[in-house]
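Have a look below at one chain only, the form predicted on its own, in structure tokens format.
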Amino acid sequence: MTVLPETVEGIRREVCALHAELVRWGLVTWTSGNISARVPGADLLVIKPSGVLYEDLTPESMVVTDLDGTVVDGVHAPSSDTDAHAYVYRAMPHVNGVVHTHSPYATAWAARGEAIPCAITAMADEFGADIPVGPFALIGGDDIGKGIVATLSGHRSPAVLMRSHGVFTIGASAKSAVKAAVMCEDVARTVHLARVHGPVEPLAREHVDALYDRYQNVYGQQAARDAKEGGHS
């Protein structure tokens, strides 16, 4: 399948714009963190350049690489996490977006090597389980990607706390991976604050399952649209 230049340019614009959300929600500092998106119909991804300030990012500064992390187009070196992102895309064909942050509350859990227990309904909705801890791995190769895939394969959670490092999230789109990163930090903070006052009890499994199913399949406008379309058939 031939990928049109305008498709790649559209992904560049989307990835660039989404980086502003990481700043908006307080998930990154200085030049840390990154977002990538798979280019549909091609073995390519678009990712943030390494070491460039968020306010200096432009669509043109986004870097295009293949799924081995080799630069295909771009004037900058890609993120130091590119090999990790590329490994995720190779191993998980359903993933179209990957996000990495060092958001403070979630990274504090990662520093402890402790999963965030599924103790509030917002966690059950978005993650459907505890947010798990992945293994420690050094930056620069695909070991982080291997840890992400090993931890999240077969797991409902789109987020993993890579031990002593930070948060990685995956999604069916780059936007959904960003949402998971925002929600991960939110619930990490809430559960931490709850534990300051005493023990936190995880939700019962049957309640987690029911909440997750409702949020994923009924919540929002899609169910209403589906019902309306069904009524016209």
Given for the second form:
Number of protein chains: 4
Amino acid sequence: MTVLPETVEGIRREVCALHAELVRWGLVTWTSGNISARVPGADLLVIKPSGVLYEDLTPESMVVTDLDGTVVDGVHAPSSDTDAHAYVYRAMPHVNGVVHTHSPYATAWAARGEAIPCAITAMADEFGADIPVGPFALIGGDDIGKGIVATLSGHRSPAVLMRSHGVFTIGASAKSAVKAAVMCEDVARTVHLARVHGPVEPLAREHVDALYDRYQNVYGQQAARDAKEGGHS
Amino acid sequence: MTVLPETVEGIRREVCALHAELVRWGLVTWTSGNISARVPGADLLVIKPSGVLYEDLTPESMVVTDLDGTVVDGVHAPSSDTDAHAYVYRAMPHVNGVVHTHSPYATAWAARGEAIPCAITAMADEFGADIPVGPFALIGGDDIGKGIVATLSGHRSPAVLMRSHGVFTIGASAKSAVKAAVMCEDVARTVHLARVHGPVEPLAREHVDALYDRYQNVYGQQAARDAKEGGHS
Amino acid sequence: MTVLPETVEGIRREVCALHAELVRWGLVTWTSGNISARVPGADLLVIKPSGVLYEDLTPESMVVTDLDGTVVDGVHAPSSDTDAHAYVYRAMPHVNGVVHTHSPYATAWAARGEAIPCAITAMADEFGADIPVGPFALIGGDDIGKGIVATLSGHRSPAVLMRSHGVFTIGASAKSAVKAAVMCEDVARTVHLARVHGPVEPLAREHVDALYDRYQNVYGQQAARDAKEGGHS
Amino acid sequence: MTVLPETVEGIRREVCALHAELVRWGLVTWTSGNISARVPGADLLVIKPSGVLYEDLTPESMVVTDLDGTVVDGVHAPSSDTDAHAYVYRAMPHVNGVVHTHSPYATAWAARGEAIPCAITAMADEFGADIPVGPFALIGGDDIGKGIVATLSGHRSPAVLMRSHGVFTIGASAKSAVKAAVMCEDVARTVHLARVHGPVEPLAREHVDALYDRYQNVYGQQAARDAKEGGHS
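What would you give as the form predicted together with a further copy of the same chain, now that the form predicted on its own is on the page?
First the chain shown before, then all remaining chains and molecules of the complex.
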């Protein structure tokens, strides 16, 4: 299958634009988070350049790498997290978008190494389960990627709290991975606040199942579900 | 009584515009909250489309349904919370606006299933009482609507904390329901913060009564009180 | 002494514009705070209209009252807190500006009825002491005004935490009262956060004195000190 | 070495513009923080004027002083923290930028006099260690400057929490000192939040070393590393 140049251009624009959502929802500080998308039908991904401020990002500054993280096209060095993104795309063919942040409330759970209990209906809707903790892993090589894949394989949650590090989310599209990152911080904050003044009861498993099933299949507009923007499949 | 098309158009514009207040005051994340208004003199309501981002909302994208939640006019699917809104309008004829959010501090109280004690004068002004907790109820059908109505009937508070879920507010107008949602999060935050460092004494009942009576009848401009924007009646 | 119409017009513009600072610094929700200024050389004040949203304020919508709170000029009803502002101007001739907010961290201290200990240098600079708690008082009549004056008379702090209610600040100008309200919330937040993880030692009295003296007399630009914008005298 | 006027002009523009980052990232309230930069090849620095609001800053309003803090050029009085900035430049020739804030979470740690433990990877990246506490020191004279230099000399961290006061950061450029101030507040917040619900394990020393070494030498774009914008080295 041939990759059309216009496809790559469109993905550069989309990945660039989605970074504004990380800023808008308060998930990133300085240059700390990044988004990538798989190039459909090719062993390629498009990712944020390393250490570039969000307001300086342009579609042209996005970096194209192969699924080993080697730069194929781009004038900048890719995100230092590229190895982790690439590993996820190699191991999880249904994933087309990956997001990484150090959003504060979610990273606080990660720092304690504690999963976020599924205690509110919005969390059952989006995550269908607790948001799990992945192993501590050093950057460089495949350790982070392996930790993400090992934790999320067979798990409903599109988000993992990497121990003492931060959040990685996956999605059937880059936009759905961004949504998962936004919702992860939202529920991390609400459950954090709730526990400040007393114990919080997790939802019953049957209620989680019912909410998750409905949200993934009924919520939103049919066209968006078809485009896999709403759920994480 | 005939519903004039221009009336419905005006309500579409108003409901659309009010969603910007949910964003401005930090009550919503991604697509998580919604507003509806009753169409005066008709068994109809106007509500946000499901799963559409706030910046993409237009008056035309608002959905008109009957009071059973069946779409009467609109190109989108209505909010997945439409059943709850519709139930409230059927059961509470004085209510002309309903708002639903997962605003973080208020939802934290909901996650613990704890009413917010009426401990500051701004809360006595707007709510006239503790903000009560409603039952846990699954989305789909009338359970959420029944829980809202059962909790708020005969209660001064225009806000209810639905257990493990979030906030619903009612008002004599959509704007007054929005105001109640904004103030609910504000007092949820202040009382949360206050209790972090020690016990918080609720206001005496007589003081709550005096503050509530004055605020509902003296505060603001006469024209706004006549238009039922200030209070929730 | 005659009051020139252009003086009143200038104060209407200034009081209107300063309300934007309350919004910018997150001190107010919906219509919850207000600012007034004394008209120099007259027994008059200019204050926010009651219940009007901040974005709808115009210089013309500001209300002029005498120092008993009776409207002298203006098409709107004045803030429901006008009695308290007016009492302060009657009792404290050096005060030319008054601000009232329910800013969340400061109001949390007020809800517990606990003074904010002077534990950081920025607080010694601006307040020169603990920020004291005033009595609980119902709105209407002079009770709130009396509580403010009784608490702040002879006190360095330009801010008082009215019990279970919120913050009032005074200043030699409206702008300096706004600054005191902004800094009150800032130090209320920092000391709140500090105490979450352990005890916080107040500054030694001699250090507070030295910092306060320097800040009131050396900090800022000479012209601003002459205009009484920086300190609260 | 002669200082070209255009060099000073460029630094005035840079220092002025960087103050917007303090506002954007929520590190400052009213006029509470300041930035300076060394003039290359001269015993001069450029710093914020005292007590001027951030939105009123212009390149022309920046003040040039010698390294004793005496004004050399400028129509305003320099920041009241100029002595501390000047002391750092005298004692630390590799430092070309200094930032001071009272950012809330970091100042909360400073109020308790507690170092921020290096417990998350983003903190190991930027700070390479705990963020240390410096002594309590009164403003005026060299005490604050001496405390900063004594604490940071031989320390990897570009940030120090001055006891009961706030944050000072240093950098090989003003921009890198700003980055350190932004990241200091970010990690202060995350570790604060993490500890609310249980103990937080510091990272192993070997992991901190590996992360710090990689971030200082591999992260970002080569050109930025060459310009010393990324690290603090």
